[in-house]
Each structure stands twice: as C-alpha cells, then as structure tokens.
Amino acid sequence: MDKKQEWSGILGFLIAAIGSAVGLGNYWRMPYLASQYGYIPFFIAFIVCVMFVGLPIMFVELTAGRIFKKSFIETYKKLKFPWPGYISFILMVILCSYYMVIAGWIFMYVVTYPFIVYNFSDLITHNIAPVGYIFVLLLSAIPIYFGVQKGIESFSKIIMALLVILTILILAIALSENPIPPITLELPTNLEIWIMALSQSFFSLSVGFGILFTYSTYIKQKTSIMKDSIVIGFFDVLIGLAASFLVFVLLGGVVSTEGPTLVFDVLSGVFKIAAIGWLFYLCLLIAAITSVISLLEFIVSNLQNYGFNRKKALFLTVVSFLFLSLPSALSYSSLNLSFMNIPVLDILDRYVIGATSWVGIFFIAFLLQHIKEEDFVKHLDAGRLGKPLYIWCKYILLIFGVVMAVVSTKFLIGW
C-alpha cells in the first residue's frame, strides 16, 4: 500500500494547481481566440466568464476534493452513481492521447528551432511532428514517478517560476523591438465572442473533470478555496493575458483568422532574434508539460484503486499512451490517418471533447448535492459571501452548462 500522498503546504498546492491550469490553452489556444476576436472584446469577457463560471467550478471542485478525500471515480462510487466517475475518466484519457500529441508538436519546435525555423507543413512533411509526444510523455512521467510532494510539487515549483521568468524576458525583449499598437476600447457586443470566451474560461482553468478535484485531496492544512481559486485564477488569467499581448504586439495589433495554427505558421516567422522565437516555443512547451502532468497524475490516481501502487499506475498509464497517442500522431504525417477524410486528432478533439465538455459542469453540480451548505461554506471561507455562493455555484451554473451544451451540439454540427 502506498503512503498517502500529500502536499508539503498551501503554497506548494498552489504551484502546483497554477501549473495543472497554466497550459495550452493559455499560450496556444487563447492568443488565436483573442486574434480572431479583436483583443481587447475577447479579453473583457473572457475576464467575467472566469469570474462568474470558472472560478464557481473551481469552488465546487476543489471543495469536493477536500470534503471527499477520495479519488474521482471512488467519490462517485460512494455516491451511488458511478458513471460520472468512468466518463470523466475516460474523456481525460483521450483528451491526454492527443493534448501530448500537441505538446510533442512544441517539443519538436524546441529542439529544431535554434536550427531551421519549420513551419507546421514542414514538420508533417519531415514526418517531425508524430515522434515528439514519446519525449513528452517520457518527461511527464519523471515526476510523477517521484510522488506528489518530492517530485510533482518540486517540479512545479522549478518550472513555474522559469515560465514567470521567460515570459516576463520575451514581452520585455518584444516590447524593446516593436511599439505597442493602437489600443482601442471595444465592449464584446457579438454573441460569438461571449460563447468562445465562455468555452475557454472553462478550458483555460482545467476545472470539471476532477484534475483539480484529484489535486485537492492532496491537501492536509486547513486552507480558504475561495482564497486559493483566486490565486489559481488569477496567474492563470494573467500569463494567457501576458501571452496574447505578446501576439498582439507581434502582429503589430492585426486581427488574424490563422487560427489553431498560429503559433506554428505565423509567429515562426515573425521574432526578429531567433533566440527570443525558441524562448518563446520553450515557454508554450513548460505550459504544456505541467498540464500533461496534471492530467497523469489523475489517471494514475484513479488506477490506483484497480490494486495498483503508484509505480506500477504509471508504468500501466505509459505503456498504454504510447499506443493511445499513436493514431492521432500519425493523423499529422505523412501517412495523414484520417477517417471519413477527417484527422484522427480532429476527430477526437472537435467530435468527443469538443462536444462533451460541457458534462463537466453537470458533474461537479451532482457532487455540490451532496455537500451541506454549511460544509460548503466553511471551506470555502468566504465570509458573508458563502452563502450566494453556494446558491450561484448549485443553481446558476447549471444554466450555464445548457448553453455549454447547446454551443457544443452547434460546434459538433457546425454553426
């Protein structure tokens, strides 16, 4: 039997909780969004989505951890409804299969930048691109293999604050070379812009499927959630803000409908000291990794209910993933694996996660059932807020997870 595994204090549990969230999302998938959108709209409700969506979610769900102590499918299992638990589970596993795949795209971009600046044709071409998710999953797999505090929190703590660092060097060094455009103050009046920054308010914080929640249990002090989402919050919202500047200031403030493929086909060309382009891709491949992390770690603790110890999970959990990311890897190669003309990667990240992300809400809005108000806000420790919030976080969110569902069967079918 393992020893329970616990993180050594709140800060430590904080690093490591901004690194689970601080990800793709945040220097990939915001800065295309934010290009698409006009800037400065998208950022204003992306801002009140976290505040108003996100960050209840990220109450309830790291509450629950610290109420249930148990892994995620064990939690619902004790609830009588297990399904929830499996679901999750297995969205995670196949978000993981290709989310690395991605990461491993970066990784490649790391290693051949200094050398050849490749755009994304090149490297499926050069078949580059389907090799690097090995070395991501390899290098994941590192600290959880160490345990919670002595090898993820440690990690954490190193690679946070190198993130902070270069990302703070590579503005300072943009801001030097190019000015700052034209900022102009425009609310986001369009609908499409409140649905997009609504989805990736719920993406960017990695909240609803239980990674938070699996992190929580970890925790043995007596903490303030509220306090703690805040923070978890807010450097989350900060480094995809300090991101998206970055390609604001780059394009010189140009709207660009590139898309997913902006930080490979555009940005590779447009860093004017090659050093500064690599620091860059090196701080999208840090983001990418510590959510990698995050997500192994919730699959390694919930195996470990299967009678697996932690060492054996993850050499189950690595196995398997060299296999689980092989199709969508191989989509983006000269072999193009596809079905019905459409990218395995696509597939499972348009098609499965894209139009299932909403459940997430639903779940954690089942475990706020089963969690007394007085429980829920004495964790969440927010004074004479703790009551609305509960009331917010039990019946309003649900209203936001049927626009989330509705969105998402628009997105699965197209607008």
Ligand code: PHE
Contents of the next structure:
Amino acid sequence: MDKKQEWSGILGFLIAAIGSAVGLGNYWRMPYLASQYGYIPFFIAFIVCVMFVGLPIMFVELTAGRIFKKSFIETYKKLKFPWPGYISFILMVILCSYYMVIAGWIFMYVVTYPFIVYNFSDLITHNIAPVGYIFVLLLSAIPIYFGVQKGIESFSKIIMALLVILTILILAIALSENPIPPITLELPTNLEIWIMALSQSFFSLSVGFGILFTYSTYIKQKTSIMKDSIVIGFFDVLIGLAASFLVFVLLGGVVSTEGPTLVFDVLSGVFKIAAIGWLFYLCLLIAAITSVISLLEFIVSNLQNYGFNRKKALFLTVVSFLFLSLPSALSYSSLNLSFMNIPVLDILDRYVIGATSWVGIFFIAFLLQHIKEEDFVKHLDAGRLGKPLYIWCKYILLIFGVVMAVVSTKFLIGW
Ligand code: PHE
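Form predicted alone already given; the form predicted in complex with this ligand follows:
The complete assembly is shown below, putting the previous chain first.
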C-alpha cells in the first residue's frame, strides 16, 4: 500500500494550488481575450465572474475534498452517481493532452532561443515543435514521482517564487521602455464578454473538474477554506491582470483581433533587450508546468483506484500521454492534422473544453447536495457569511450553470 500523500502545511498546499491555477490561462488566454474584448470591460466582467461564480465553486470543491478525502472518481462512485467522476476524468485527460503541446512549443522556444533566431509563430510550424510536449511531460512527471510533499510542494515553492519575481521584473522593464496608454473606463455591456469571462474564470482558477478537490484531499491541518480560496483567487487574478497589462502597454492600448497567437507574436520582438522577451516565455513555461503537474497528479490519483500503486499509475499516465498528445502535436505540423479544416488542437480547446466548462458547475454543486450545512459552514470558516454562502452555492450557482449550458450549446451549433 502506498504511503498517504500529504502537504507539509497549508502554505505548501496554497503554493501548489496557485501553481495549478496560474498557467497558460493567465499569461496567454487572458491577455488575448482582454485585447480582443477591450481591456477594462473584460477585466470587470472577469473579476465579477471570479467573485460570484469561480470562487464559490472553489469553496465547494475544496470543502468537498476535505470531507470526502477520496479520489474524485471514487467520491462520485460512493455517492452512487459515478458519471461526473468519469466525465471529469476524460475532460481533464483531453485538456492535459493539448495543454502540454502548447507548453511544449514554449519549451522548444525557450531552449532553442540562444541558437536559432525566429518568431514564435515560425517555431510552431517548425519540424522540431511537435516533440516539445515530450519534454514537458517528462519534466512534470519528476515532481510527481517524488510525491506530493517532497516533489510537487518543494518544486512549486521554488519555481513559483521565481515566477513572481520574473513577472514583476518584466513588467517594470516594459513600463520603463513604454508609456502607459490612456485608460478609458468602459463597461462590459455585450453578452459575449460575459460568456467568455465566465468560462475564463473557470479555466483560470482550475475549478469545476476535481483538480483542486484532489489537492485539498492532501491537507492534514485545520484550515479556513474561505481564506485559502481567496488567496488562490487573488494571486490568479493578479497574475492574469499583470500579464494582460503588459500586453496592453506593449500594444499601446490598441484593441487586437489577432486571437490565440497574439501573445506569441507581440512578445517576440518588442523589448529593447531581446532577452526580456525570452524571460516572458520562461514565465509562461514555468506557469504551464505547474498546471500540467496538477492535471497529471489528478489523473495519477484517480488511476490508483484501479489497483495501481502511485509509481505504476504515473508510468502508465506518462506512456499514455506520449500517444494521447500526438493528435494535437501534429495539428500545426507539416501533417496539418485537422478535422473539417480546423486543427485538432483548436477543436479540443474551443469545442470540447471551451464549450463544456459549464458541466463543472453541476458536478461540483452535486457534491454540495451531499454535504451538511453545518459541515460546509465549519470548513469554510467564513463567520456570518457561512450560511448565505451555503445558499448561494447550493441554489444560485445552478442558475449560472443553466445559463452557461444554453449559451454554450448555442455556441456549439454555430452562433
Ligand atoms: N488554470 C490553468 C491555467 O490557467 C489551467 C487549468 C485548468 C489547469 C483546469 C488545471 C485544470 O492555465
């Protein structure tokens, strides 16, 4: 039997959870969405969605992890409704399969930068790009091999500190080289902004599908879930805003419709000292790796229900992803793997993960139906806010789920 996995303390848990939350979502997705929909309106919509939907889901997810203390799949099985466990598992495997490919491009850019001079967009279609994910996979597997405390926690502590320092440094340099463009206060009046902000809040906080649930099952001390969630949310929002602000300054405040490739193109050649651009990609890589670790840890923890010990489960996961990531890796290669002319990677990101994130609201809300009010309030430790938050999470969140479901379906069938 494997040794029980535990964080050394709350700080270890918090840093690893922030590591999961802060990822490509903050440095890549958020800036391009903000530049597309208008920085200020998007920030406002995003912060409102984080406060009223993302964080409440996190409250429930973390509390449920502390109460059920089992893997995600096992928890739903115990509640005699196994589907959310299986579906989340499949969605997270899909997310991990293409997320690692994007992280792999960044890895190849970061390591080949001193030797080859090219734009990021040239790299994506270069023959060496598709193998990048293999390095990311192996690198992320190392901390998992050493366990939650000695591996994930120790690794995250060092690397997250580096990430914060680098982000501040890059922002300071960008501000010293460029003037801050005028900021105009505009409100998010368009419905589409809200839809994108809502799904971005899920994606960025890593909530809805059991990732943070898994991390919270490893907490041994007493803790206030409300405070922990606010700390995780605060860092996640702050880094997302910092990266978007960076792009805002570098683009001179201009709205851009470039989409997913924006960050990659913008940052390749704007700094006076080219190496600063390289540092930004290093940040992206660090952030992406700690998120991949959380996805792989989730998969490994669930596979252990099926008779594998931790190391065997990890081995099986690594070998499987060598194949599972291939379709995404080949999407932008000379093979141009696509379906109905859309690259496989884009299909997975937009139509599978982007359009299904609403499901997570119901999955997590379902767990709350099996948690007693006093237990929720006790773990949340929110004082007088405990009871209203319970009602908010148990009933009101479902309304957001229904709205998201309707809108996402419309989006899927062409809107
Ligand atoms: N939160 C991560 C990011 O912002 C993505 C992620 C989503 C990771 C869900 C794990 C689970 O990049």
